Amino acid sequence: MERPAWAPRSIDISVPSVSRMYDFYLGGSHNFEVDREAARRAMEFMPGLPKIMQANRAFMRRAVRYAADEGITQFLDIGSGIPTFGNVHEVAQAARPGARVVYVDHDPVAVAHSQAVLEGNDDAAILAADLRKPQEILHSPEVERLIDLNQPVALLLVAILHFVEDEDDPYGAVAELREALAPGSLLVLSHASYEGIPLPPERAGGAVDVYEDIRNPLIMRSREEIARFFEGYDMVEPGLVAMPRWRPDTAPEDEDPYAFSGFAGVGRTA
């Protein structure tokens, strides 16, 4: 198997990885054959699901514009993924430059690409690390560098949750981030959910099982237990809904009926 130039020496590149096939699904080019191979797979049960990941994209653009026009200058994106068009710091160093963004990530390739793409930003950092570490996140040189916790901060937690079983406490996990957050601050969250999926469970989860497959199970998760992430947060309007009705740019009549698949919201701190 050819190593491409981009690729991290320290990495297994005949082992899927959930952030490769997410941009796989996006139409990245920073995949291997291993995560095509599995993202194919998932797709024979589920074959909306690129359309999932642009309805993410779009609610996080959605999301971080808002933060911005609320006077929100700060953003930490934990589980951020390869970095593709329109970024977190693109986005919002359109709206407000000067805006300083924080990546957070596991992946060696979603870091390493993410090095080359922020090269000359001194307003954005990546950091290596895991959502189920915040202490480590919290009191990194770059989150120490770049974010000031004493003022508003959007935190942005996309796609990321479903990944986190319950055995390593999620929802211990998004507290003890909040707790640092000041007053003001903002918690921009989607989720994977059964609910919206225009399939059968039994048929959505043959994908589900492709995750399973790959060490990095998807858990599903109600729309009661997606609210529970939000304690502590007063909801932004419309609440916790489908992707495409969180404050919409077009119709969401218009959407594909799997761009409704999981929920998406956004809490304010108190």
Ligand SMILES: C[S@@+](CC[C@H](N)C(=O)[O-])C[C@H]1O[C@@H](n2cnc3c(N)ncnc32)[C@H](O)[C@@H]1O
The other form holds:
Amino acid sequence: MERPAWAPRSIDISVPSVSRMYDFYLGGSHNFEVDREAARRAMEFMPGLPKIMQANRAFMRRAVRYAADEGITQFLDIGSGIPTFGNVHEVAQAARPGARVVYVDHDPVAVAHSQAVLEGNDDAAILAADLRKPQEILHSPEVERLIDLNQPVALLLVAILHFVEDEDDPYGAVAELREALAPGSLLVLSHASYEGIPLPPERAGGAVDVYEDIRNPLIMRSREEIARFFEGYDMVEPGLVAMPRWRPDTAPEDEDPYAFSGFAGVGRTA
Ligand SMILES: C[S@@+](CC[C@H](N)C(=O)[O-])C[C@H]1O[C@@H](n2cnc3c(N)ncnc32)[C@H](O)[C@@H]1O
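Could you drop in the structure for the form predicted together with the ligand? We only have the form predicted on its own so far.
All chains and molecules follow, beginning with the one already shown.
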């Protein structure tokens, strides 16, 4: 198989990756046949997966605009993925020129492609790091250069926590990050759930099994479990809701039924 320039030598391109599968669902071109094959298998069980991903990106863009409108000029986006249309720095810097963004991902393709996209942008950077090690993120040269932790930050954990298993203590990692944030900071979060999926759980479970097979389990949490990530935050209206219902620009009823799978919300530190 030919290795394109955006694929670092270190990666095993015979193993599917969740960030490249996500890129495929969104119509991107940074994916290999193994990724497309796994994504198509998941879509046999849950044909609406691309709709869920589109609703997630649309939520993320609305939340970034909300943060910018609230006066936030610093963004820490952990699990940022392979850059695609309407990235956080584009939305944030369009609303607030000079807004600073640090992207974090542990996937080498996401990191390599982000580096290429961010070349020449002094206000944005990508860090190769893991959400499960928050101190490495907080004390990285990228965060130290671009983010003043004494001022409010928008912390984005968008469609990442469902890849962190309970034994890896996702609640502890989210709490450690919160403790580092100044008052008035925002947590922007979305998370997969069986609640809201327009399918019987056995059918949706077939798609979840595909992620298990590629050794990147997808942890479906209940609304209550997802709400616990917001401990220490006050929820911004309308709270933790289906993605199209979070401050929609257009009537949420017009969305595809799949878009209502999972939950999204924004919290503010007191
Ligand atoms: C579904 S994508 C979401 C991308 C983007 N946040 C969005 O919502 O459009 C999830 C991303 O999280 C990254 N990821 C998963 N677990 C991670 C971890 N423990 N640390 C850092 N990144 C992680 C994956 O590599 C992938 O790029």
